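Just the one chain here, the form predicted alone, laid out as structure tokens.
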Amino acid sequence: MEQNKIPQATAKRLPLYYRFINNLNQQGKKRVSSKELSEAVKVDSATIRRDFSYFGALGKKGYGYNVEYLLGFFKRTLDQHEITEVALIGVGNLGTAFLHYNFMKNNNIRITIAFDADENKVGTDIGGVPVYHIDELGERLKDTEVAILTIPADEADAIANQLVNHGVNGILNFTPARITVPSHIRVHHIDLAIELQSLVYFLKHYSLQ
């Protein structure tokens, strides 16, 4: 099946799935149950046999998934054998621990570089990323289609549409900012603000006993 005929939410999960079925792959594990997939990543089991029959038959009734064929599906189906380069924009605090952090469970995806405005961490190594002057940008940004955006709200759009310019196609964007971007591009916005007050709302009004 095409990858754009499955529904976002199942493409949204199947990252999740990779990395517990990797986990149990080097924990020398054979198979797998839809329940023990259901408890470790707290998606109910309907879901993910629903999640799974969009890619055909992964499974037997009665035996669960193979996990080093489930594996191999999941590396071909989320690209694993390539690597995907991502730029950082704004070397903060936020992005200082991205630097750092940079994916390390992701075999596939590591930061290369990073911009910033800030002349004492111009020319400067984190992580073992190289930290440019956001004027360089479109100088140093080359084939990069992925960037991560950690700036103040305020410089969010100017710096977005730098990006598009210079062929970026996917932004995470982790300010406060609904940037606006050509219809072909694709932007995910995770505000850590507003997601720790939907935390809080739900658990004063939603209880899970």
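Would you generate the structure of this protein in the form predicted in complex with a further copy of the same chain, following the form predicted alone above?
Chain alone follows, minus partners and molecules.
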């Protein structure tokens, strides 16, 4: 299958669809309509139908989509058989929240190692994940391709640089800083202040029905 043919906007919704289809399957459901899916995942049903057409899943009128088919498709597509190991950089409040969060539920991603500069945290184990000193990044980081950045903004660029030098090629950046990395490195940026500001803006300027 040519996965690159799935538009990026559709690809972004894949993990979301996967989680709900997996839940339905565990409840013993055999089929689901785009309307039911739409209500569960809060994506409008026209978008769902268009997305699913890229997956080769053609809903039938009065029947909906076959849960088992969708589940198989999402599993293959999201490589659920393959565990991705992730490093967490910065064990403050936000980092600690990540470590306590159970990523393994319906998921193939695991934070296996964490780093911090605080000597009180180094050597501890949070949510089952060992915390090492940030100076040990180079020797401890082996074959880890993905890192989560939950450090102060003014350290973001220097640490991102180190991560890239040690083989990381995907960064989930939670600092307010826009980091500068080589163009082949993928950075997804989540800025809590901007998310909040965006919600407030939409609230004031775009009314819902």
